[in-house]
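One chain comes next, on its own, written as structure tokens: the form predicted alone.
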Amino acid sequence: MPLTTSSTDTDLSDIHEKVMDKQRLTYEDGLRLFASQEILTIGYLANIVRERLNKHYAYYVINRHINYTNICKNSCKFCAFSRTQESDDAFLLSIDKIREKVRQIIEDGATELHIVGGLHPDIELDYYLSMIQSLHDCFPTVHLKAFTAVEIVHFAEMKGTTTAEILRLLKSAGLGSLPGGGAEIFAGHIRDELCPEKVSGEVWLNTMREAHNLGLRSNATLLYGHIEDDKDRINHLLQLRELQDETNGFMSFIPLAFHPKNTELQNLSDTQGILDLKMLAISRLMLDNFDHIKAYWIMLGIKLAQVSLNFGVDDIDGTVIEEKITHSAGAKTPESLTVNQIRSLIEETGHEPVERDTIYNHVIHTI
């Protein structure tokens, strides 16, 4: 059941007043929330915002993940998925193979494809355009959420054109929206340490700005639990909030818990539940202009995803099917859930399960 406590820690009483008055929280407020040990109070405050925006609904989507290649020119220290072209387990899916994977889920009522991959050093733009056009032509009722901002920049560099032009071409081919991956942490010193070959936070944000200005909506993410600190997290959230003020193009925010196994950072521990819940709840409080906060059950685990529905979260993603990236880093969650499983785990928390499409329209099934 939703948290019902009305008590607040005295150190957070002014933040409680701001939340009740719908006032925007500041950078300093965010740092105080991370420093606070009052996790139930933070969850209670986040739930006020969650229910104000989304009532008692908990959203899910019938979707499928497709990773078209694990070959990547970058070597990010936090990634266990990427491979070089010479690796024995490197792969690149043909468009026919991708269509085959999609065809398998149409009968299950899937409304969304989530398509991302590595930055292949040799594949030309025609492959990506043909992929989207073919999927759009064959499965016109399925929303194509594909290619992170990092991939869009890579395509532009390979083609020798602008990211805006790449986005226009992909939209014309049938691209519906962009996922939020590749944001990691915007702080330059963190990116220099963990992913120096990856585009900067500024480039990521500008690519999303261009997508939004073209009418392509997107999600946003933050990778936490590695070498970042509270200041890096809050600065990241505030930059997302600023862009959302400008474009209103983000649909949801998804904090991504770092999984260290099989990465160059495997000496680090997995994130703990308190940090996971803080990250979700504080995101809900800081991102007052985002409609939805998503708990990615693949990374968090099913039980913690359930708990998160009382800590500001209103979406737990979907059926997923064949998730590879997080499982390469040691995730022990299933690679998919059935609709009945998702609805049951939501109902156990006292919330109402609502099937949505990618852009959060309620899906109504007729008999």
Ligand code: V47
The other form holds:
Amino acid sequence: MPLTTSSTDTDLSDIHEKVMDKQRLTYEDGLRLFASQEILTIGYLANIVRERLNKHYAYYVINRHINYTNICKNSCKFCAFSRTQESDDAFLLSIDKIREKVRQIIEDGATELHIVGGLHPDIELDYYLSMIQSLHDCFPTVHLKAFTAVEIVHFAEMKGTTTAEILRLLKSAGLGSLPGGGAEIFAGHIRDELCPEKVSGEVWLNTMREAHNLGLRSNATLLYGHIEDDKDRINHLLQLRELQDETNGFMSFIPLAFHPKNTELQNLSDTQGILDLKMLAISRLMLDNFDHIKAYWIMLGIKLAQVSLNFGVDDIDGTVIEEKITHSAGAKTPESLTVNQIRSLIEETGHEPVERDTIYNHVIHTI
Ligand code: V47
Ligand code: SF4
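Can I have the other form now, the form predicted in complex with the named molecule, not the form predicted alone?
In what comes next, the whole complex appears, and the chain from above leads the way.
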């Protein structure tokens, strides 16, 4: 039943029926959802799935982001974060410095570290292994979610070994899971245009397959709002869905809203609210085998992240603390939120805030 009317309405009643019957949506269904102006119906349908999977819960995690270096051999057109080694504001954190940053947040109850960086042209594998081993030894209760599939491939190339071997070594040093970055858009023609030096979609997917087969779970992302179209978005979602059917290794999917400022694409506009909500809700509908859809409030804005909890989203990420990638590209959100702020913005939507760890266990703090 449509909740709004307009001259460009599409009748979504057959999709509604499929959702009620738990039938898988097709590529064509996905395209129709993107073409539809029925944003409230799309949100309503996505929320049926959200509530089926996650009831009235809205998850958050007490975490910290650490970017160990902004030095990167690639120059992706959408990136405002990377620097060359010669740049005045290039940095590479020592392992002591990383440990120091982490120590500060343990007392605040953090359960997760999200660690990513640029593809440094000179650093040896030992640095990454020592980082993980040392953090694991010093803070054994903290989950280390570190290194995108793109970084894993880079480490393997630097060392002259396979990605599977790198993943095995990192896992035995204490790596807990992989974040979902670096996926961008799998479509080859868009990747060739935006990030020709970056690994292909197939390599990203295969690295995740290897991680999942080794028992390392991961997230997945899609960068939208640049030069991609609806077909590219749906194809990307379907490729993720196919791999998830095979491995069941993905925990959450996170659509990332492109921020153009200070990038080579700064002539493009910021994404608008309807696209943001459609991206989240349609992802919820298409990715029927993903348990969680995350609204990354840092990129989306706090208010829209709040609204998205009624558009299929069940997770709004975490406290974050010190976000550099999106803020280099002009994000106006704060760089962190307190637990009280997160809980109160969730409560205002009528959902129940649930602190989770990285792998979605509910966290109960004992005093
Ligand atoms: O890999 C780069 C993207 C990603 C821009 O797994 C940009 O839990 C927008 O992956 N505008 C990093 N996006 C962020 C990421 C992430 C964030 C939160 C949680 C998780 C998780 C993963 O951000 C990069 C790239 O795809 N990115 N530049 C930009 N200008
Ligand atoms: Fe380097 Fe990642 Fe930025 Fe691309 S998106 S330039 S790989 S830091």
